[in-house]
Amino acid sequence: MNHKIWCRRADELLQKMTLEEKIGMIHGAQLFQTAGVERLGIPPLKMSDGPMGVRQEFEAASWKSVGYSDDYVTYLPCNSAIASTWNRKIAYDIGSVLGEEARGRGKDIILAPGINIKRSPLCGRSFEYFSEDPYLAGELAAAYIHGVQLWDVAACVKHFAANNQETERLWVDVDIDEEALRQIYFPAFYDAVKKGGVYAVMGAYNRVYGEHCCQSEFLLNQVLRKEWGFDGVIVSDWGGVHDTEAAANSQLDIEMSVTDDFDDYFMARPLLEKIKSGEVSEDTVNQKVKRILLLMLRLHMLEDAETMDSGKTGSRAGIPAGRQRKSGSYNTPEHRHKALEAARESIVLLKNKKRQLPLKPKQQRRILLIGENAQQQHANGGGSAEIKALYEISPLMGLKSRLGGNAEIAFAQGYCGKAENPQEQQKTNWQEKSLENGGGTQQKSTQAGTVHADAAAQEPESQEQESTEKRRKLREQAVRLATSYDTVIFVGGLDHTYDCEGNDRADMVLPYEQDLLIQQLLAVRSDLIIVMLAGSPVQMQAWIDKADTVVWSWYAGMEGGNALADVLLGKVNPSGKLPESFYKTHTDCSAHAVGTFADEKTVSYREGCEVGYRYLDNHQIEPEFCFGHGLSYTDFAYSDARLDFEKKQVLCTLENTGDYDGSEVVQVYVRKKGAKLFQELKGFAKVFVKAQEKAEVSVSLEEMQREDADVAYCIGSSSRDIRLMIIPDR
């Protein structure tokens, strides 16, 4: 449909609407829905979280689950897992599953993907985001968005911008150099707009340069609208608006919040009164409503059997006809298969020093799994990313189902965590109180690790001692059992008490005394296989040098346990690569080593562009595992590097010299003499190569220029495993 025709039809609808009807379209009339205009055939906009699947249904005006059985969905791997695949097609496929399921559930906007840069490993929502690197995040986000919007659903990319912590998230003011903002924190959003063609953007809770992001003149008008030409809909985060006039005069289109006083939202009755008094122009509302109508036209929400162009009119005169809107579907076998494929590719083999993996299935007679995460399910936690999953395969179930009855697979708990997320322990839904105390807190350190601040305050000393004693007994039992089995696998890490909206961790230390358990297990089983399951990096210093085999799995969705079993047993050759640096300790991260809180509500990004590997490389700080790292069961050799300036490509030959078919992520970093940063990722390609075969690899670089002086193109398997370097002749 021609955009001019859309605009004309939107204008005609707008002229027929009363001021009250317009106001109803720009703020929440339910917790996840705006008001429509029934007499004109304009439906409400229906929204839903989130990035790991379409969230359960809530009552219209309360955070109480409807409780029916029709909102179970496909539980998808978290965005960190998707980023770990370094696979644009996987990102597209997962986006497509999410978009189709959102339509199947009757949604118009899905509040995903989250693409904020991982500035700190302690951020409670890191598992919802892609990467510390803006190029990697932008490439995957654009593919993901195309997948979502294939299904007549708007992706709503979030949270714009510099939303990198949960502590005081409603009020924290980000003090940042504009160069860093534009080079690190903006590019993924720019790619979402320009490459992804995203239909909606969500503003962030925090402030930038003193302005709340959801009503910021600089972010929403100067950057998003004018510089980037974004003509889609801008939605506030739930409770992110703080002033009626500022919001009305900004480029924000829809205000949403967590409370049920819908008529009292800033862009509801208060705005209506200000327009009637002449304090705010009605034209500001007209612009917002027109953008909403254009979104509805893009999504084929406003359709009629007869076109206006033919001169005919119907019950919805002036509304364009077109193809029927896609209906979507959810919980299909295809969706579950896509979730499994993504989970398989997301798993990262961190260490395999003695080639203990893959295990040989026929030789596995007695296996012991130790650790609560071996049987824990994670779908229903984490904040707004929580999912009502159709099912979730745990690592314990995955191994048992893959090996069958000829192998004895035992389980020992080993440690005990919190039985419930602290948010879930509240009598009311956590989201009802999510705007209190600045919107978020930092967890407290305890002897057993960091815990939710509220939980730490509520837990009496006697209860903590009881938990410590219980862990001691579980630990002793696990260590005793470990000597009696052929293969021992520890499955630990984090849970959604730690990876959780509204809470940042105090440090990277493993909770629940897991370090002590791992050390004691390694003392009796040097061949211990360690699996870490988490959404954020953890500190490994206490045991990493003694561990020969370490596997990393994220919250990998409903098929996560099957995917892990497939990797451990060699059915799948691991190909995941870290999309972020794994620090030895959080103080090695620039956000904590350099960045500071000027006061309790102002955070200074003094590290500038030195985020993640950029900081580590510039200051020669050794990470535990570097950005881009990930091993395979086979080996790859790189050769014959060359440049094609006309096609803007870096090329090389990749040879699989091992015995397993496998995929490798060929990464291209650019080093420029005199630049502030040692090197930056500028391109990557994931390539499958059969054992003992070769493949020609081409990696596109957007910024490749023949006349660039003093540039080196570095080709490698990770940021610290550079295999080839090309310095062009001058």
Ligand code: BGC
Second form
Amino acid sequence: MNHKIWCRRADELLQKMTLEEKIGMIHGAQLFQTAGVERLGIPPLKMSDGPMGVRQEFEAASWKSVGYSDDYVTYLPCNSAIASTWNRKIAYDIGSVLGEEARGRGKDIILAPGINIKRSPLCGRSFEYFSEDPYLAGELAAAYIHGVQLWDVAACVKHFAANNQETERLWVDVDIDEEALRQIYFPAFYDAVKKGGVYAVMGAYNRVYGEHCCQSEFLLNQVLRKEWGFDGVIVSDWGGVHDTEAAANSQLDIEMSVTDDFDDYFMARPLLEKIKSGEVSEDTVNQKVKRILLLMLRLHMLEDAETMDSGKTGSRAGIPAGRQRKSGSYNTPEHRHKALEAARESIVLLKNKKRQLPLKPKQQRRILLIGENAQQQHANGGGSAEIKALYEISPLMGLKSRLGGNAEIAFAQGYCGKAENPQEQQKTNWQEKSLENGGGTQQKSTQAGTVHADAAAQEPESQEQESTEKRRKLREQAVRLATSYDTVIFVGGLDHTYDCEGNDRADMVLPYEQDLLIQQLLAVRSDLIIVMLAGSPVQMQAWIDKADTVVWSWYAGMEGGNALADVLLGKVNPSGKLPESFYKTHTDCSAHAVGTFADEKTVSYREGCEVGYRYLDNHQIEPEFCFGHGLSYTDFAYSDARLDFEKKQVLCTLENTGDYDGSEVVQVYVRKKGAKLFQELKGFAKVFVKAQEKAEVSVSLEEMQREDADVAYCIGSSSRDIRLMIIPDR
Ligand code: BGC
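Next up, the form predicted in complex with ligand BGC. The previous block was the form predicted on its own.
Following is the full complex, with the preceding chain placed first.
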């Protein structure tokens, strides 16, 4: 479609609109919807959260769920899980499921994916984001966006920019070197715009260089529009706007918020008045409305320009007469299958020292599963990423249904969460109150993992004692049972009390006294299989040296339990790789060791570009499990590294020397002599190789140049398992 024709169409519509009508289009008229202009056939813009599926319907002006029975959806693996697949095709497929379901639910913009860099493992929204590495995050985001937008739905990447913590999230000012901003925190957004062609961007709650991101001259005008040429729509985070003039004069297009006083939003009546009094020019609004109309044309929401030109007008408002807008669909068997495929590829085999996995037939007869996460449902938590899942297969259900009636699968709870989950209590109005108290807290507790900074969420002492006592009993029971089964699998980790919007963890310690339980279980069962299920890394020091077998699963969507069973039973050979460093403890992370996390209203990113493995590698700090790590049931041998400067490719031969077919992620890290960073990921390819067979692998490296002096191309199975290195002759 010709952009010029669209622009003309948008201009024509704009000329017919009153100022009031224009203003109606640039702010929320409902919690997830703007106003349309019915007389001109302009529909409202309908939005919904992602990223793990399309969120349930809320009432127009209150955060009460309408309680429909038809808004259950496909619950997708979280973005950390998608990133763990290191598979662009999976990212595309999951984006496509989300786009199709969003359209199926009648949405125009899906508020996903979240692509902020994981600066700290404590960030409560880590599970919504891809990686600590800008290249990995950008590659996956671009593929994901293409998938979403295939369906005449806009992806909306969030939150631009440097939104890396929940503590004081509405006000915290990020003090950062521009170099780090540009090299670490911008690239995924740049790739979303340039490679992904994203139609919408959401501003962040926090401030950067003193300016609120949603009305920032630097971020929106200078970087996004001028430097990157972004011509899509910029949406504020819900309640991220703080000033009428600043917002109007910035490149922000739509103001959204969490309150129901829609006419009093900064870009509503207050702006109308300022335009009428001449304080703000009407042209600022015209530009915003024009971009919104262009978005509607892109999504085929308006009678399109081709039809106009050929004179065939008169279609129903909002439905294009030329090319029919895609209708979408939700809860299809194909979507569930895509969710299963992604979940399978996302599981990371952290440790398999005695090759205990996959379980041999005689280990499959009598299995004991211990731990609340074996049966816990996670979809309906986490903040705005909550999902009303059509169903959610737990690890217990997955294993039981996979093995059937000939196996005995027992369950012992082993540990329990809080006596009462404060998130559960506050569920109906969580978002309504989300602008209070700076909009974000940090938890206080350590060992017991039960106390929140938010006074309302604190567990009273009596309840704490009750939980401690209950856990002691559950522990004793589990340890007693553990000796009488062929196989014992512990499934623990975190839940959305910890991985949650508006809330950062205080440390990486496992909550609910799980360390103690695991230690006691290992004392009686040295062959304990440990499965960690969480949205962000946990501290494992208390038991990791004694544990031989450790599997990592993220919140892996509705088919997560089946995927886990497939991996444990060897139906699927694990191929996930960590998209972030698993620190031994959070103080090994540069955000905490060098930077400050949140100091009243300012956070200093003093670590600069040394984020994640970039810091660990520079300072030779051992992580528990490094960036890019993930084992397989088979072994891969790397040989014959080559460079092709014309095609900008690094090549090698990969041989599967074991007995299982499997996929390997071939990772290319570039080391430059004299550079500030030891190495950086610059390319990767996921390759399937049958047992005992070989494959030729080519990894594209956009930045590869023959002239580059003193560059080493390192090909590895993880950031710390480099198998081949080439230093080209000059
Ligand atoms: C979150 C956004 C979300 C929005 C709408 C905000 O609290 O930060 O990610 O899209 O709410 O629910």
